[in-house]
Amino acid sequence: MDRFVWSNGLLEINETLVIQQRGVRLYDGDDKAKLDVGVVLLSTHRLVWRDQKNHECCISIPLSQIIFFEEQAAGVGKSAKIVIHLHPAPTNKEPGPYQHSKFSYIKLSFKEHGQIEFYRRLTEEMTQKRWENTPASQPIPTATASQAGRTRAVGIVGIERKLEEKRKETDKNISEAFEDLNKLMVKAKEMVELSRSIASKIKEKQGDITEDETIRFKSYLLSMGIADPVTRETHGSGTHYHMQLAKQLSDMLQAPLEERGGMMALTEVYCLVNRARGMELLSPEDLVNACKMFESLKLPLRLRVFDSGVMVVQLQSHSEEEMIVSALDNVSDKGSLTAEEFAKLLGLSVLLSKERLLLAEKMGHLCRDDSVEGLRFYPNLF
């Protein structure tokens, strides 16, 4: 750690950020360093760290003092780490956080991940050495003082040119930017517009057409997923979130529910949910937390769980008794059946049609038969 020197954290002439990356730990040796989280950026002529917190608090260190670096694997509670092995401070070495170190390598520790990239970029750096090729600063004449300050004028007249062309392109590529969504926004209402139109056709020409172009129909819907997907960024986080995203669950999943008997698995609503938000997919836990909030917003739809685990969504108006009548019937016209056959008469997963199997026989209906043939189902004559 004493070969880093402070440092202002600005780039100098013919210097180029490379990569940067969050949430990086130095160590001195093998000894954390008394140096908070900060950010480790990569440019063309050094390593600079950065404290998150506090940006005055940066350093620096030349790529040139790097002889050799490796990866250290992440192990239980540990995070993976960059291990730089480094040349003797020189003598003439400006400040820095450490004035002796006994260590020759310092650590970079990854906590929020990037380190494989950052390895990699690191590793082309000190391939190239460009630093050689374009020194970052000019060395300045000192034949006169009035030289001497030409000089000076003309370094900062050159960077104040480079930072006006940084920022000039940076608007430039904002406006592209917004340019393209606004393009998109307005083929998204039209996708929405072009959905609904085969919604309200299928439903006018129920009979007209064939069942495969209704499946047909019905898969470009899904497609065309949601037109406006709840997300955190837009509903922030929490309860809020949670309330906004059963409401669309429930306006989303109430045709395909119908569809389908009036009950889903939950993992098969999960696939069917972030399958049409494309890429603002949701996790399992938002998912399941969304659906626990359907019973006490009042909407149509509740997640129910089974005595073995299984949490499916089903319709409110779904009955629990047509679901055994339903299973009864069923088994006393084949006179036995299995699940999978149970799946293949209804229509269903093999998961809902042995879960409706199972509540039959909870409520004294069926009777089993688990041999090694398999779970097979018989009515009831006791």
Contents of the next structure:
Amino acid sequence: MDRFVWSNGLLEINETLVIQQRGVRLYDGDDKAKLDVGVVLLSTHRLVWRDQKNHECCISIPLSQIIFFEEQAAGVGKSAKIVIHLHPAPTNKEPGPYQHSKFSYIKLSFKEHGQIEFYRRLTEEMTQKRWENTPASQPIPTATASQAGRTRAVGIVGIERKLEEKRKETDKNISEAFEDLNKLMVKAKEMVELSRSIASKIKEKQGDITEDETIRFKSYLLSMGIADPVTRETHGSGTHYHMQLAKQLSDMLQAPLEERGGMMALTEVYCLVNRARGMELLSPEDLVNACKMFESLKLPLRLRVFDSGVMVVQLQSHSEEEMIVSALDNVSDKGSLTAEEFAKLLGLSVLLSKERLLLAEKMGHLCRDDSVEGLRFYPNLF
Amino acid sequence: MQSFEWPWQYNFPPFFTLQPNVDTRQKQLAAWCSLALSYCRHRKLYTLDVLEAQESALFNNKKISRKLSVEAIQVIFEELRKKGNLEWMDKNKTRCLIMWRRPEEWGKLIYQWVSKNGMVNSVFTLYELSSGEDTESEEFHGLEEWMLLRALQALQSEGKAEVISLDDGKGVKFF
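Hand over the structure of the form predicted together with the partner chain; the form predicted alone is what we had up.
Entire complex below, previous chain first.
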């Protein structure tokens, strides 16, 4: 009860009355306050209590002092109450009916009922916190959470307060973190603009910078995922970078391709090449674009796309007919084969072996047996 | 009745999988159509129920644990229908008439027998034709009535016979 201050009970400017209820006795903690029964008024800014008999006796407390409140049901011979837990009084508090109290909560005892509506209105006001938006003209001592700081926790109230504070901290942290992200995005945009302008300058001054450096710079751009302006203008005919890359790939892949029977899935190529490079890895896009240039650069490799969408790199010397004939031989030999068995036989990946079998089926050399036992291929005896 | 001779495809597992390759499929379907018809002819089956057929020896080769899917059976039946060897008995396509010999072909056989025995201008009841002693050795012996009628109607449209109503059923006069 030591949080209350004497008041004249008049509403300030910007303060509005929300609800009032007569027949209310105040309790300091669990003890009856040394006051009689009065009228309790709830405004947008304060909780005011006035003695019903003696209108001069009027006290108030700002709503901001309220931490939380709860209902206490009526009992035998006891009226329903609202228990209100309060922040500690600020040091500059004006004088009130109590100098000091050992309790940090008060109770409103509703002798003439009205507690349900009052509770509801109080909840509304505490949610809306209208006093924050429109401060009343007279200074009202407020105790915000930040001023309260680390106060001594008392039981459940303390725990709840700590939780509330933690939640606010987390909220704040998250907002701050995303602030950084926004800043990062702004910076990244600047970086992209910068590199674009440098790239175009390079284009203009082609003679002054060595081709090596240009290529290196372009590869940096590409590794950052920025499309090279040169590529855009010459779409289809490729860039120096992709051409160089294609030549490099062709040298690098000869041996592995021969080991694997002349054909490798593009995904296998990607893994092999990037593992070999270690640094300055290739993006899938680059790899595909470089591979597309094999034919036009008259390199002995080809990029090939199967009906199913699977992409492979194969040696130009690799003959499809030979492959199919050998597939047919293998199948006839064993009577029938599944993709897995075929893969094992040839040392190919299952994916590629299936593609080969499907191709042979498409050519009419094989036919399929699809059952619960799996998919098998037979020589086409039809 | 001698046991049915299955064609080589019947024991070839891929025969029971609808082939995706168009050319292969055509050959496969042709083989199935002729197998289905010869099986029905051998067993003198004139109607088929799709679900029962799926479990019958025709579409289900237990020895190699392979059977045709209902989808595949429907495709084969559609082929047969297009060729004129099959007619659906209901809208839901659950039962069908199987004509391993088309009505015209039956009609021809019957007429051949009639003229061979010098019985042109005689009248026969349907029963006499399908179940009479005289026809026991003929292929059309045991022909189901609906099929017989169609055969005779085919002859009728060729002007070689006329279907007439007798006291206790139908009959036919040959010209």
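Here the structure is a predicted model, which means the values were calculated and not measured. Numbering follows the first chain given and starts at 1.
When one rigid part turns against another between these two forms, the hinge among Glu258, Tyr98, Arg167, Gly23 maps to Arg167.
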